[in-house]
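What follows is one chain in structure tokens, specifically the form predicted alone.
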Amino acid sequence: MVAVAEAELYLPSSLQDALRVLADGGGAAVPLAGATWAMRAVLRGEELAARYVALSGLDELRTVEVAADGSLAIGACVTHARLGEAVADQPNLRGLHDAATKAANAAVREAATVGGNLSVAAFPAADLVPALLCLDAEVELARPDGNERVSLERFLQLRSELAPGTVLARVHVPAGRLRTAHARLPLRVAGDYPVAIVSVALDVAADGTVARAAVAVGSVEAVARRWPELEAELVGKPVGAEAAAVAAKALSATFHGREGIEAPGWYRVSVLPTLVRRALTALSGQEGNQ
């Protein structure tokens, strides 16, 4: 049993104020947004932090900006539900839309934030991570002395070692003429979290062949990642669900599934061809590059 200590909540007046308090706290203070992860800390056998710095009230982190060229700037405190609404009319972002609107359940989607979904290293089943990996997303890290942009892939390697006073402020998604899809497999005994996720983004040439492919897998291993072997197999060929599933089966050994109470590692890997088929089937229904 974990003793629940009383935690202090600090309400910053600005992002710079939040960064200052987090930096001065030396790790004792941690950022808090939707709180859907922190509220279950005790159930996971973890102690609450001594001090939380609330970010969800900062307007500068709550907006989704869609540029004229289709690129996005997503504030870290944008909820899954808000993100889904913001990209609903963007045909090339159907995969991101589905990742945002099918994650967890409706109540969680109204509270859980983009920044939290990407920042929690102990949550391998995050839907937004593979969807954004496929879109070559970058994250903007805010510090008291300035901001820095790094690839999402790099951020996933750094996120457990960020210095106090460093916060994921925004996610940047470049414009792209893509067909995208997001496929997930939840199990009833696992609640709303998927045991495996496949996100796909394809640039399809005028002749119907794949000019560029991005495939990302989540929840199978401890950290979501791209699937370069399958990407290479898809390039130069017509968009085909069955052929992609056959290729995925042949290449599945590149993954080492994580063990969990809701599913064994071998099962997570075994369903990847099915999820690839589902994603490519959804892509086949999308007309041309958008």
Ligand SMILES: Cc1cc2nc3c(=O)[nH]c(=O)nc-3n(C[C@H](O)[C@H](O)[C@H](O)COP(=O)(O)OP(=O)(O)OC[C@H]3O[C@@H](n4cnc5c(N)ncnc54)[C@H](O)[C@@H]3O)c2cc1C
The other form holds:
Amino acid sequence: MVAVAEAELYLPSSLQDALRVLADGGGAAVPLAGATWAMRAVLRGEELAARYVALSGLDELRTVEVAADGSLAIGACVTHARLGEAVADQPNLRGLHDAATKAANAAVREAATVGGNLSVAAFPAADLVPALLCLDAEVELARPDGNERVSLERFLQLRSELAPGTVLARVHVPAGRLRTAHARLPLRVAGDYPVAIVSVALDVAADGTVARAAVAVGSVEAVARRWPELEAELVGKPVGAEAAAVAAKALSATFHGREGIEAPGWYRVSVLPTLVRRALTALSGQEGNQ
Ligand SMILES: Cc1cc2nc3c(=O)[nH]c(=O)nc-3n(C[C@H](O)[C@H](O)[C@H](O)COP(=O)(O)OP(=O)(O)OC[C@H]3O[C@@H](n4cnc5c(N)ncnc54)[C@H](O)[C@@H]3O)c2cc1C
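Alongside the form predicted alone that was just displayed, please also present the structure of the form predicted together with the named molecule.
Entire complex below, previous chain first.
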């Protein structure tokens, strides 16, 4: 046991050991991964937990497994930098690659993990959330009595009420011959939280029209979500950045932008058509399933 300020740090020998200590802690013990969010708890005016259970040393949570069909199992303690490397040669995952490699700054990306990025309910600007939402990702939750898979959408609803002893163990990304892109708007420089994010995944048919569309928006509202009205508008038409931006402008009123010190709510909504245009431009040159 290592003393960190007033908190204790527990170094588990396995995931089962971590789950047991977290469950026994009854909420006083919480998971710790890259610590890039947790380290600033005091700056946010939050209390430190009594005990942190360090997950980042657990090898079983640090792998990215690519199955023969191209589906991925990403360990919760895979860092942004490692995820970027792991998917760099997968053309259908450009959006996920850009989310992992453009978020934050190089030092943070070496430490910040996938699991930490998805788990913080109070962080609307997480880049990996919209990138994974539009890939129909599922989250594997580990508990002392077994594991359960839920959609990422469901996890976003559950994550602030997880029972003690529940840990996000892996993220599963299904295979798909998609064209994907991730467009984000940081206000000033790289390293700022983005004020708005648009992630897009398109399944393009042989005739060049969109067979299936997934669009996810982050940082605009309190929780990232899909944009079903725009998805419906894109299906059946050729991939077109300008037309998509026009449709996004007409449909922007479906979002209620959150107020924040870095940008007002109306601004976050007003940049969505531009981000949609950028995302569609980025993926229009990609090879898909044609
Ligand atoms: C300077 C700076 C700039 C940043 N810019 C960006 C940005 O542009 N885009 C972006 O997306 N993010 C950005 N971030 C945020 C960063 O991505 C998050 O802090 C990080 O992803 C959190 O991961 P972590 O491993 O450090 O989590 P930790 O800080 O270790 O944990 C965060 C929370 O998640 C919980 N947790 C962690 N892992 C698990 C798990 N496996 N299961 C259950 N609960 C878990 C912890 O209990 C804690 O409550 C930035 C951070 C910094 C410091």
